[in-house]
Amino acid sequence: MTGDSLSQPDLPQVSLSLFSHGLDLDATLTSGQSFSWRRGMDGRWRGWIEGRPCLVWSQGDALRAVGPGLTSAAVTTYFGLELPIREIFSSFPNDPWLDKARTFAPGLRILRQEPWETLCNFICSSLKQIVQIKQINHELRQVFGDAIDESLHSFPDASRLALATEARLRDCRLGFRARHLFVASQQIASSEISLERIAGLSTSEAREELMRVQGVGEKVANCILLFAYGRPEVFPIDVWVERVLRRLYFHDNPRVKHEKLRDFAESHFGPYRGYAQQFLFHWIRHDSKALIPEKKAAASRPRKKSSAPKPAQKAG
């Protein structure tokens, strides 16, 4: 293909109602889940669903998408439009901080992405900012992917990267992560670890299997489970989420260990805690007032059972 393959008038177009789901496309695609989407000057997003290039945009209360081979089912699954969003929200605890996070971006939703690319993205995420992970994703596509047109390249599969060299991967801005990605590609390409098999495992078993992959620790495994395998019960704790948990729920107590934060998140935020995590993550990154000064902190020590810590005094 030559030119802009997504501007052809004969491509199938999908239109889905967002009236009951309330998807905020911009918030969702900038919330650190996926790293291949780019927003155009016209407000439309260019990215990939099921390995196919597409354009998506909001128009009134509808989500519109266009791309080769695109189906309503694929778009629905990718954006989680089939999920019981009201049930998810009603499962959240009575928590003033989570309420603030939800109010900040009420249309934020969790994507359901392809496991291999998601695995690569989060292996490459160590000590990297979102803009840098996007750059790595772009470089991997440009160097190792198949050209769709002048501006679009597919994401390379595991067998393609397994035939590369660590040095060539370093050239894609990977740094020390090149070794991790190179070995991980070989593990997946050789079927030493099967991403398809992981889909059928329990969450704990799937996490253990993912952590056998080079460069995958607990946090990265949980990100993959949440953003690729649709496991809403996992609660990834990165530096941002740890910061919000410590400040707002534990008064920045230095004696609180990571294990206590993890246990608190699992018991406090309910069965859809992965969604709670994503609201908190997006809020703390984009709202400069999210983490108020400790003197005005409105959290008390978390209780063992039900509701979230209630404010000792109102912030601000």
Second form
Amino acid sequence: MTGDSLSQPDLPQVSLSLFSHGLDLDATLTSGQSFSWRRGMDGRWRGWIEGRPCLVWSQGDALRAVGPGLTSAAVTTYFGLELPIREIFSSFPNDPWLDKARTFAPGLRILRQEPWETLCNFICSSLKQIVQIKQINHELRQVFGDAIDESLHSFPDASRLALATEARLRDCRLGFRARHLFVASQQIASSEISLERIAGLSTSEAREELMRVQGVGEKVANCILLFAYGRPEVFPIDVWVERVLRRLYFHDNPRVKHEKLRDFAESHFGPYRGYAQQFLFHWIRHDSKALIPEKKAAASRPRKKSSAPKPAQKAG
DNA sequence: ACCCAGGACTGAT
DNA sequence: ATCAGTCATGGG
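The form predicted together with the DNA is what I need now, so please give it after the form predicted alone.
Full assembly next; the chain just shown is listed first.
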């Protein structure tokens, strides 16, 4: 079980120290975009960058990373350290809710992950909690991945999962998602759909192509575009984000349709609305005071600022 | 026991 | 084109 089937060539250990630009690892790695990082007792995170195992942690203003074959370019791209975060923030609208969300975790960033694993993670995300998606990711690695050591396994590629059976996938707690993941693996392994080609398409074309994959609808496609293909303008609306939009932005219109929420987000949150979405998502899931019951919310809703987000005047 | 979870697919209108 | 029903499973 050790040694002969290692997928990792024997690369030299690399230790990096990069300027973190305010990156908050804890917020970023617990914000429901990646599912393979685990925090050790020492607060350091063990996970994967470009298919290689590594250890990352914050040290003052530095982001430290250690792992075999690691490059500063890989770490920089993965954590989005090259992106103009000040410009992203200044592009946000004047919006008290978004301000609260951003203040709650200003170091939250959007990762640029591998498309295949991200595709699998979000196919498995349907009606699953984040802790369960992490469990499924771990299970898929243990059962189908290559062993780096006893408890560390790479994520299986599409051709590997395509050789499995739906029943064996189902054993990884996948439930009804087993068929989706199985068919998706075959679609990718057979090159019926090319994840590499999608990188060169426009966002709308890429979304259309991703939705040809079994188990990928609009929301999952948007998550893949945002968290793997670096498209900051997509705004995934899951049950939590929909809840925020309804309660905080459309309080006066309880029957507003999903389509209207999508159109509002497109026009309201600016060109980096994917980041706005992620701040809102992380805020409502981790701040117990973010979403309070409706009647109290109405009482404590900010009123002073006249430039508050328009709560969708009159559903047209 | 009950409700919910980073939804997608299907078949009936 | 919209719309309810259905799909497994585990956490709280």
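The term rigid core refers to the most C-alpha atoms you can superpose between the two forms while keeping them within 1.5 Å. Positions refer to the first chain, counted from 1. Values in this document were obtained by computation on a predicted structure and should not be read as measured data.
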### Message
Is residue 59 displaced by at least 2 Å at its C-alpha between these two forms when the rigid core is overlaid?
### Response
no
### Core-aligned C-alpha movement of residue 252 between these two forms reaching 2 Å
yes
